[in-house]
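One chain is shown next in structure tokens, namely the form predicted on its own.
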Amino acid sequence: MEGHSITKVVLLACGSFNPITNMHMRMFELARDHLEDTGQYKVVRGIISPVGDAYKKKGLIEACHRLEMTRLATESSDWVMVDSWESLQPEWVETAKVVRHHYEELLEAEQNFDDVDTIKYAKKRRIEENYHKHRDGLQLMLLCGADVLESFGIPNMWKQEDIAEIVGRHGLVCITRSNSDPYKFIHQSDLLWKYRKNIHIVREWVTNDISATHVRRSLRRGQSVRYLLPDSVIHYIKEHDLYSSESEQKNADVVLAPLQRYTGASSS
């Protein structure tokens, strides 16, 4: 359409990949159609964050490992990119001060000032400015499951001011699983109900269910694994021995970072 403008996106997925999986790498291709069929976006690159050891989830084996299994995963795409940021920090950190990271590096990648000493001050107002409003600019969309959309409701996982600045400021691609139903959870939520419009909901119609917990159990239990992960992260796992029965127990008595921060609890 003559005078239409088209946003640029950078879809960002946060999570543990602990293992990364074929279906992690086939969210984004998903989302890429879905958002460039609307004939509003053009989706620029995807990132994937790996959580931190901080978020003391069972079973997360080291970052340092699950880094460079998503790297081995990313190697085969020209868009698809992994982040150590938030990987490396020695606190877990809320995804939504990790999207705020990563927007404030784009704009700042995008603006590409000559003169850093002296607009030091301006960039950081132009960061502020843009980071209220989009216009025809970069935008940021969190990616994810629907497992991570009805994650929301669970009591202390999440602020509520973190879910209206991801949601409400940047936006979020949602895609469904067999069994998930966004729309209902969404509709039952005054807060996402407020945002719906920011929110994408992408149903795969080739279903694929493919679990990192699945995949923990069957290498756990030395069964067969491929054609769920990419050749070269079984490979990795394999050299590396990770994935057993000792590994899979790693923070079972630990409470999750975030219930920690929330409430005040922790482990036993």
Second form
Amino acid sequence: MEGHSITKVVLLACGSFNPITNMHMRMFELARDHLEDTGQYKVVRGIISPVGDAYKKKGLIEACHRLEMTRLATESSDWVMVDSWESLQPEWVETAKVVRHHYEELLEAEQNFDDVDTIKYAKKRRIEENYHKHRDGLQLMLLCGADVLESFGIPNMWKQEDIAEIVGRHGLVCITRSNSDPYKFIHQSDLLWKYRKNIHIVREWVTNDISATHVRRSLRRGQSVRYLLPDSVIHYIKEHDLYSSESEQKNADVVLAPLQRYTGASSS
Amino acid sequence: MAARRVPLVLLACGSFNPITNQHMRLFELARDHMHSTGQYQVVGGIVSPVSDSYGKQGLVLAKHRVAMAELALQSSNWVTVDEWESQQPDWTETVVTMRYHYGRILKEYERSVGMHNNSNPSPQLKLLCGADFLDTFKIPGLWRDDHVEELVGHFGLVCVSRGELQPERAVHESDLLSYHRHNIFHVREWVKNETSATEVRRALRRGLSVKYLLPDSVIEYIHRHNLYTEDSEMRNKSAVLRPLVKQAQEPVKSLDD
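Alright, leaving the form predicted on its own aside, put up the form predicted together with its partner chain.
Next comes the full complex, and the chain you just saw is listed first.
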């Protein structure tokens, strides 16, 4: 068939989701509209992957709660879902590994769909071959905010080869707010510049800054967070009495997992 | 002995074209703020969509705007929609709407509390609005001076802004508003959220998603009735806003009559 082919895309968002807010959900909607507007993509699924407790971020509450809140928030969506794999791992998992895991799962699902060969090793080999070949058929892209893009520049936060894998082999969809300049950031990084074609910048013309930090702050102060996140999530928070001054102090004196891991490696 | 809190009802007038999560946030923020002053007990909230005769560009039929607001507020246990203003034959001045609602609130209150119980403070009705509202007082012909006086002096304003100082500056720059500054309550929403009904309509025209900006039930209603198209936005395009015409013609009864 002549003419351009449409690439199927799955969007993957990694983060604390502490808690999930309407802004997180909006990111998916904006990304989908943007990609499909190019005429080159069809977004078929969205995956929210809350980080594991071992990330050790200040104020991070238990993964089981964050998973359930995310599940409640995605209930009304017919294409965005929550995935627990990352949060169930005993150690913190690098984002590149999470991307790799989900990409492999997606490929396998595609394989199973049209594969009659049940010999496991042949299937595994086919998956590895298709890891590069299938790029035109299905793509997994990491969905994030401008702050994640800019975190690529923070020393010891990311391994260079991980960044290369994410933007080189997969893709990045970055939702920006009006006060940041992602293009400049990309321009100033040789690595990002090399893969600029795989970085999709979605300009959020209408600022929507409902951050989880703000939500937690309002909750601590007994202020209303209604209409900033789904009612079902608010109800869950109240029911389980999450987000207090105590919960915000969790991990206060602990070093963030990636910094701990990479700083340790570089000193050896 | 601690002073009893004044029962307070918040009234929001506007197009609600359509109602969004941002509108409903105004009520939540205002309630939290007025409670925290220690002087008020917010007992109710009223959404009063403007009538079709307002003549604003892109305004869809009041029956739809009222229906959408009802859907949005179904899950609220303290804010309701009121159709009175939308059903009046002509556009109604904001103070007239306020007088109407205040009359009802007072009657209701007196019925439930008893006329002879003087120790309880009377209920109050204040207008809930966004920061840009204060700037509309400057637009020639849009407001009568005696109405502004009654609105801020007699009733009072609860003005929600996004952390900028513009509303306080607007009060400072107006002698009338400054005089009544004790009756203008400034509520700050620190979260920058520019999601307006205008943006929502724009997104809908372009076939873009508005999910999570307004309740699913309202989005469904909009699609079912095919509201907010390029055509709907052209409605009233060359019309003059009704207040500008009406207020140039005849005066309305003032409070002293």
